[in-house]
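This document opens with one chain alone, in structure tokens, the form predicted on its own.
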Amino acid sequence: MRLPLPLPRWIAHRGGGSLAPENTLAGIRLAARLGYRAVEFDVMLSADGTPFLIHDETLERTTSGQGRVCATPDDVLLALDAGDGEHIPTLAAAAALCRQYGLLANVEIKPAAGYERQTAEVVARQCVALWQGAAILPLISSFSMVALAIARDLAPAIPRGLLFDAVPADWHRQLQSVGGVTLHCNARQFGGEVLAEAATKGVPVLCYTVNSLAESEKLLANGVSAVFTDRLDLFAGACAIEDASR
């Protein structure tokens, strides 16, 4: 399986990555305006089962909320303030502003604790719904080797990462276990024999977070594909170079 796209350089890390609310359409749209052509998003399940975009399995370090996603209903997250009166959108509203822009959406499947096959199982049909006919499908990335062996039974046609802290030394088997074609680890968590093996199998090596120019420049030399980045104001002019060579 191939990438749906050329993978931009520069992925925005969290939506709107520092200078938004995390998660939230104001931060893509943020994204788009600054020239990214792909943002990375995380995805959780409500108590009704509704997949919404918010990082941690508890509300209060990102929304005026409390108590553990998984256990609030629906009504009362979309209440919900995110940062900056924004509210915690759905995947559904998040997927419909990618396709507007024209942006790669990064999908990571962040299931809460005991969640796992259920989180994967409707994300894997929401993206296939919501990306149907897309000329730019998204980017299904998980740490959970569960979520993406879902994600490649029920969504075969949409594009896989595995996710890594510290990359194993087996992480090509694993990553061709579940079918995926991108790398995505800690950019201080890995060596150069890494990326030699990644080349050689011709395994795309996404690398997060990336908050400097120095370190991107490092990274992007020694044979990384793309970076995620929460400093968004400092890669908007290389992005718009990259979009514009396109």
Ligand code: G3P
The other form holds:
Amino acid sequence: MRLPLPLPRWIAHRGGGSLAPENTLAGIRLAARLGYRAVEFDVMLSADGTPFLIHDETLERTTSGQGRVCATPDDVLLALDAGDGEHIPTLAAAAALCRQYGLLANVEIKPAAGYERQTAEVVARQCVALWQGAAILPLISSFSMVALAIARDLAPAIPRGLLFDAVPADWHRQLQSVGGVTLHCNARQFGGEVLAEAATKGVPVLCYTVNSLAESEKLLANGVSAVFTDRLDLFAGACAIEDASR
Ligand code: G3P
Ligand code: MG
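Mind sharing the form predicted together with this ligand? What's above is the form predicted on its own.
Below: every chain and molecule of the assembly, starting with the one above.
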């Protein structure tokens, strides 16, 4: 399995980072406007089983709503304010926007506890349908091995990345078991031995969340392939230069 395109070095985190409401269409638009070629967002199911872009299992931090996302029906979710008058987008709306802008979408399957299977099944099937015939396929990632195994079975042509906070010694075995192609990890929770092994095995390493130029430069110089950032402003110039050099 191949990656969908040369991996951009900078990836807008949670839709559009911290300069727009997270996991919203406004955030994705901002990322595209600032020159980003890739955007990561989190996907969770509503009570109706519809995939929406949201990070937390509960609504309070990022929206005007209350309670659990997985217990809230679509009509209620769609009416909430996700910041600055934005709505919580569906995966379908985000996919359409990414395709329109030519963005690589890193779709993070973020299941509510106990909903790993159901979430992965819906998201994998929708990814296949929503990116049908697309020049740039999404990259599906998850902390959940169960979710990635389902994505492998239901959407085998869509590349997968395995997410870790601290990277375990057997990360490559786990990645292989779900047919993954990329390793996604916390920028402050892995060492040189992981990068060396990844380089030997030809696995790109993607690090979250990097919000300083110095940290980004160091990671990229050490062999990290891409960083996720909330600070879209910091890397906009670098994105434009990278784009021009392609
Ligand atoms: O996918 C990278 C990163 O988004 C994982 O952490 O909690 O921001 O979803 P989190
Ligand atoms: Mg995420």
